[in-house]
Structure formats: C-alpha cells, structure tokens
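Here's a solo chain for you in structure tokens, the form predicted on its own.
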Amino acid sequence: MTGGSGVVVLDNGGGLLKAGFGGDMNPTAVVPNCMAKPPGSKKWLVADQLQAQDVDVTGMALKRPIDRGYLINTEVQREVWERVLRNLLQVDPTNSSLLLVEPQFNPPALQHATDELVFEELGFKSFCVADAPSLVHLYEASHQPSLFRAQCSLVVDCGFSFTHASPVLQNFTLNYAVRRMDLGGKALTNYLKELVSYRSLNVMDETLLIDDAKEKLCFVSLDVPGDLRLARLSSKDNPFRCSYILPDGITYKKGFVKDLDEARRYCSLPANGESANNDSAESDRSKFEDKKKPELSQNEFVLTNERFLVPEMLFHPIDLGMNQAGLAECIVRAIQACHPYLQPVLFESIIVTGGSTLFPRFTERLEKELRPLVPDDYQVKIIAQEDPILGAWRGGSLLAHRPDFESMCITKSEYEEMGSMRCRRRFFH
C-alpha cells in the first residue's frame, strides 16, 4: 500500500534505515543501514538480509555508509538504497519523488554527493530534504493540542552517532541554538563491548550481538550510588545480574537473554535504590536457588552494573573521561540560546526521540537531572514518543502527504539546469 502517494519517505539513520510511502502510518521497512560479510564468506549481506532468522551474525565484518552522522561511502549507500527500493518497496525511482531526512549541518560537499546519488544514479523525478527535529515536531504537534498551539518545542534526538538538542519554531529548526553531544547509540555499544571484553569474553568484533544485548538489557538508573552497592551483592541477591547467550551457529543463530524474569528483577526495586522488602527478597532468593546452574559449555557472558553504567554515559560523560556536558546541561544550553520569551515554553515541551530514549526510566532520570538546572517558576514537561525510532519518519510521511509537497521539491530538470548548490537554497539549509 502506498497510501495514495507516489512519494518515498526515507529516514536515512546511521544505524537503522526507515523507508515507506507518504501518507502511511508506519514505514514498510526498518532495516540496518549497512552491509555485512560473515567470516569465511565472499558474499556481502545487505540491509534486510541481516535480519533473516537463519543468518548467524557472529563475527561479521560491517560496512556502514554513514560515520559520525554523515555520509562517507556513497557506494555502500547506493547498494542499501537499491535493495530497499527494488526489493522491499518495489518502486521505480524514475516515477517517484523522494523525501529524505538529512543530518543537521550537512556539509555542502556531502549535500552534492547525496544529490548525485538521488538524481544521477537512482534517477528520482523530484527530491526534497528535511531535518529530523522539524519532522518530529510536525508529527507530535498533529497529536498534541498544546504543542500545536505553542508552535514550538525542543526536540532531543538521541541518535546513532550524535545527540542533538534542537529548538523548533513553526516547523523550522533554529540552527543557531542547536547543541550537540558527540555521543549516541554507537558509542554506548562500543563502551559495552569494552566492558564485556575486559571482564568476560572478547566481543570486540561482535557489534551486532552487543547492540542487541544493549537494547534488551540496559536501563537508566535513578540512583547510581545505591545501584552500585546492590551490584556488589552475590549472584543470588544481585537484582541486576543476568546472562546473555551467544549463538553457537548450530542450535541457535541469534543471541538471546537467558532468563527474562531474571533480567527484569530490577523493575521491582524502589526508585530510591534501596533493597526491596524482606518477603520479596526471600522469594527471589529461593527462586534462584532452585534454578539450574548454567552449562559451562554455553558461550555466554554475565552483566551486572554494566546494565546501567552504559546509559549513564549520556547523563555524565565526564565520569568516563569525556570532556562534554551531560544531556541535561546540553538541553539547558540550547534553550538559553533562544529568545527569553521562548524559554519557558520550550521547557514545557521537550520531545525525546531516537533509539537511546527507549532505555527504561530514561524520561524519569532526565526530568530528575533537569529540575535543579531550571528556574523554579518554570515547569518541566518531557514528552516521550510512542515509538521514538519512527518519530522523524512519521513526520516525513505527514509532510509528503500534504497537497503542496511537490512545490517544496526540486525536480531532476531543475537540478540538471541549475546544479546542486542553487537548488539547495530552497530547503533553507
């Protein structure tokens, strides 16, 4: 189904690519934006091929078209886009328009490379670009009457490569006030790889597996000192201890959490980080005494305090030797760069989006960190998206379904006549 639209909407993220048609509620495809080659094989797997149930992702060599948020390899990107367009969306680019979600502050040389890829190699008939914050605001404003009335919000995008705090006013991103942290989902995955490799198994080449373990097991702590004390307890009393099983290539080809109930024990802890009551502690203890001991032949690693220390990077990167402000300080600096009349409204309409905001307790911790930094007479309201991975794509779908969308695009003939630089002026980048 194309939603009655010939517009392809492409949110070209560094980790995941979301593709579908304008007017649809959800994208047709959400696939890894990369190519990967299994050890000992000459065949590269592209995008959705990595998600097949019979594919063992152990030790795969990865090629990503995007590094540190920007397009660096147009050949890999073309392979991924062609796979998505021809096989998953089944569209002919020469008869379609493209709405592309582009990184903020994309350098002119990379804009030109993108235009060449869209018009000269893929042959789209027309092309429009938009940035993620304005699209996230557009989508949320269509569902939240308060945002629609205020016409402004602060979009906090915790993406794959970066984390941006971007004020948006009347669907335009205020670029002068955008603040960026050089931290994203990729850095968190790399940090978890280092921790596991140092304490347990060498998993430095297992990017896809560790990414899966991070998404399934990590959470945000509301009381780091208290949780660190609990993490020192023995295995029976430790509410954070859990195991992740690596694939063996025969019985199972995907990694998985050994015991989901064990992994979710931390949810029953009070917010202040103290131990739960004695009755529940006793029941937990008896429950885990009855469990079978893990088989020594299984390839697995155990996580305890790593589960909350990895997301902690976003809030206090200085603790890990990174000379950067945390997420709360980044938000405050972005809002303070705006006009004083806008500041109280922006504090009341903070939208969090991006894959890293899916960590449990993320919103509660962010509000806890923000409150001491905000004037007492200002309210703080954080809006968590229903599906933060699809927020920008859904905004793009709404934009592409508008009657005046074609007037926002540049056509292939305009591109051939005027060139990339002059055409790009239409997008206010």
Contents of the next structure:
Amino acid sequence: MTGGSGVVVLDNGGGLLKAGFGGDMNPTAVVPNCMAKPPGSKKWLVADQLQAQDVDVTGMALKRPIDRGYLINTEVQREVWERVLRNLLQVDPTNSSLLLVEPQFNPPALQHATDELVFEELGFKSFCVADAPSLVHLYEASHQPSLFRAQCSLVVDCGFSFTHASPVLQNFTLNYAVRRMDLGGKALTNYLKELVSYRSLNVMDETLLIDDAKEKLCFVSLDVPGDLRLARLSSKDNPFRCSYILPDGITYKKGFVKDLDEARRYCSLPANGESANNDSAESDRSKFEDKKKPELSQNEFVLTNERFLVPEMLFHPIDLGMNQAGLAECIVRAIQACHPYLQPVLFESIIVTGGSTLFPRFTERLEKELRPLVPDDYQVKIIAQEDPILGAWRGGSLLAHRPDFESMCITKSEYEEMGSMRCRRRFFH
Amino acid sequence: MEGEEEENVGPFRRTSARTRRMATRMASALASSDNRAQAALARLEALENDNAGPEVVDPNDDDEYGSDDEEDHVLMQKKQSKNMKRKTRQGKALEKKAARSFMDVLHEANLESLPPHVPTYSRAAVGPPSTSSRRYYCSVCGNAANYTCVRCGTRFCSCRCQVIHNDTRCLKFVA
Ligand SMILES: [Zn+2]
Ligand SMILES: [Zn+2]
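One more: the block was the form predicted on its own; return the form predicted in complex with the partner chain.
What follows is the whole complex; the chain from before opens it.
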C-alpha cells in the first residue's frame, strides 16, 4: 500500500487536500480540505465524509482551515488531517515523516503554528516543507526532456485561493520574481454564486454545489464579444444555454447537469469564435428570452454567458473591480523580474497547473493573450499538466522518494531542542 | 439586518425554502449608494467568504464533533477530558489564533519593516494592470453594459434590462 518510503506527502490545498505516500504515482486521498455541517445538524462532516454518495451538501455551513491560501485555523486543520491520516492513509504519524507543500511567503507566525501542529499535536517523526512551483517543476522535468535540459521553468499555479507565476531554476523557486494574483477557484465559485443569486435563484449558501456546477459547466472564451452575441440567442439556438439541477433532498442527493449534450454544444462551434451570424446581434433582440421561465423547477438554474464570464475574470480581474493585472501580464512580470538570459527560456517553458486551469480552452486563451506581450523573437510554449490538481503532489512524491530525503527533514528531537525558528533555516526560504 | 439571517445558514432551512431573488449581501452592498466604493470593496471581500460567513467563536463547538446520538456519560467525560487536555496544552493563544484571519497575521508580520531586497507576500502582489480599461457587464443578463443606474450604480445593457432592474432589483431591499 505505501510506496515503501513511509513518507507521507501532503499537498494541503485550500480547496482539495491531496495525501499519499512518497514513491507512489497518485495520492491515496484527494478530499475537500474542510468541515461542513448540514443545516439543523450538530454533527460536522470532515473531508471525505462530504463526498459520500448519500450526503446532500445543500445549505451546509463550512469551516476551512485555509484563508487566502494560508493555514490559519489549526484546530480545523487538525480535524481534517487526523481524519485523513488515521482513516484514509491509516498511518501512525509517530512512525512517519511528513513532506508538506507549504504556501510561498508563509509568514513566520504561521510556519510556527504549522510546526506545532506537525510535531506537538500529531507527533510526526520528522518533517520537511517544499513549495508547489519547485515540485511541479521537478515532476515535469522528470517527464519532459526539454525542461530537464533547460533546468528552469515558469510555473503558473492557478489554484483555489490564488494564482502564482513562479520562475523555478534548478529546482529552486526564485522568490524575488514570483508574482501573485489574488484570484483563484474560490473567488470564481463565489462570483458564480453571486451571478446566479442575482439573476435567478438564491444559492448564496450553496458553495459546494456551485463549485460543482462551475467545474462541470464553465469554460474559457476565445472571443468574448462574439460569444456574448451567441449567448443572446433564444434557447434552441443558444449554444451556451444549459441548466443545473440542485439536490432536492429526496430523489437527488447530488447536484447535476440536466442535459450533458446540451451543455457540450458550445464545443462544436468554430474554434476561433468568428461567428458567421454577425447580423444576429440585431435580430436576436426579439428572441431574447427571460431566464425566469415559469416551467423552471424550484431547484434548477440556467446558465448562459455566466459559463465563460466567470473564468474570464482570471484574464481581466479589472472587470470585477479588482485593480490587478490579469494572468498573461502576471506571467510577463514574473519573467521580466528574472535575469535577461533566463527570459527567453522561461517564455518557452511555461507550465500551467492547479485546478482552475482545468477550464476547457484555458491554455489556448492564455497563449492568445500572452503572444502580443512577448517579444516577437521569443517562442511561447505552454505545457498543460496531465493532471493539474495532482502536479505538486506528484513532485512531492518524487522528492520524498529520493535517497537524501531524510537529510532534508528536521526531526522531532531537533525541533524540541532548537525550536521552530532555527529548525526552519534548513528549508532555505 | 433582516437579510443577515437569510444570508447565513439558518439552521432549519430546507431546499424548498430557496427563493428566486437576489442575494441579500449584494442587495445591501448596492443599497449603500452613498458609498459605492465601499460596497465594491465589500463585494470583493465576499469573494473570499465561506458559507458560514465570519467564524463565530462558540465555546461549545468542540462537543459537536462526532456522533451526537450516543451521548452517554462516559463519552461526555471522555470528550471533556480530551478538551481539557487540548486546552491546557495549547493555551488560549491558539484559540485566539484560530479565529484570526490571514489579513490579521499579515498585519502583525509587519512586512514593510523588512529590507527592500527581501521578497515578501506584499511584494509578490502582481500590481495594477497596465491598461485599466474595465469592461462592464449587465447585471441582469451579462451582456456588455453601456448604461449605469443613476440610483445605485449598477450596470445594464438595454431598456429591457433597465426595466427589470428598476422593478425587481434596484434598491429593492433597503430596510
Ligand atoms: Zn442586459
Ligand atoms: Zn439601480
């Protein structure tokens, strides 16, 4: 069952926690990193308990250990980790080492709280932290000969809490050049919640359900004005129109897409979105349809342009009123903060990872936005990870399996002797 | 204020009670038209919120973990002693820490005091876009919006959407 290393590898994401054993290809557990309580109940469900087939997540109150990407609530985190370690991985921490993926620029106070949790609360034997970009690079470089030769890459991690563009050189993240957008999957889900609640159905308490709707229905537009025109067509001709059914607590315990074929219609549109029916912009006004059709059930909502306007915010946060550069500019700024010799290499070694890069057409759109911002004589090459949710974990699994891994760790006795601050110096941040 | 309870998780709210109307937080944010900038900030803040809203510190919360249908005496005692142990070990500091937000931690970390060459969370922020051309979308239907409501500042795209906005959304939920 274990990869033989006895090292627990934990990518403690704000949305999903990925946990397993060093040396394995895939994590043993990929579970929500939160606790939730159904309305009227006193019992909190933890991590994988939320994924059970008979659990209806409607209206659940949520507690997350992570705020804005950082481990803030160690009490909640301990509940989740205990559940994962004891029930899912079935390990005894006192006999195990832990490799934890830690957010970049973690303030010392939070590092300290993390160390306390790892050594004092859970009693791990030894402990090592690594940042996500270097692990993603490590994993990809072991698979892509060109990256391996170049020894560097620009890792774009678009996760749940935020988005980082991080240059990595010889497995070290160049912290001085890292650039961050305060926008990730969580904000996108909340934005979709807001749009649906404003336009049709109050779903402000349904974070987990809207998250599911977002994952299944949202995509990145390659031509926003053109797609907006198409989205105004009446239901039969509108390639984006589809609906999502919320659980009713009786027949359906889970939310689902009403008609998957209907939801996929947009995929067969001409790729570059140059819609032939430009004249429709005028004529469709009469066909414009109010979404509050009476035959909609109480537990159903329709999406049209929301499907691409939500991920659109990654590319133009300013549209949301966030005074932040979009993803393409974020990448350019990170690369331009590096030595000029590195820049052309980084532009052709962009790795995109993180759950929010799973929106269909994400990579194509990024390339389209990036090209005009990059000098003509530079290549732009974007590498989409095979499984962007597991990228950092798999890199961690490789690192934990290296023969010199234990020498990178701090042991419990070193921690007890020297305390958190001095031990941490070994981790080179 | 009345909206607040709807917004947060009412303990016995059922699916059938779900209403087809705008979210109250949006409504109250938009209603404060005297300070739209503040409303816009509140809206951005809300993008990082969870269902339960701000954490409410409940001293009895710990007892709620685990099954509540086997509350025999022994179990209660066990739970209590576990809680006691936890509390003495961690002290009150950790309880306080748990209730903080990342922004509080950041503030305490006083990153500005570090020398300018040290990379920090604040220095990694991407910064404003080079072109600040903001696109506006209709609050009713999502189309490109060229008009602004004079009363609340919300955007809309057409007369049709303006009517819907005025009838059902604009300043509708002012107490
Ligand atoms: Zn409109
Ligand atoms: Zn108005």
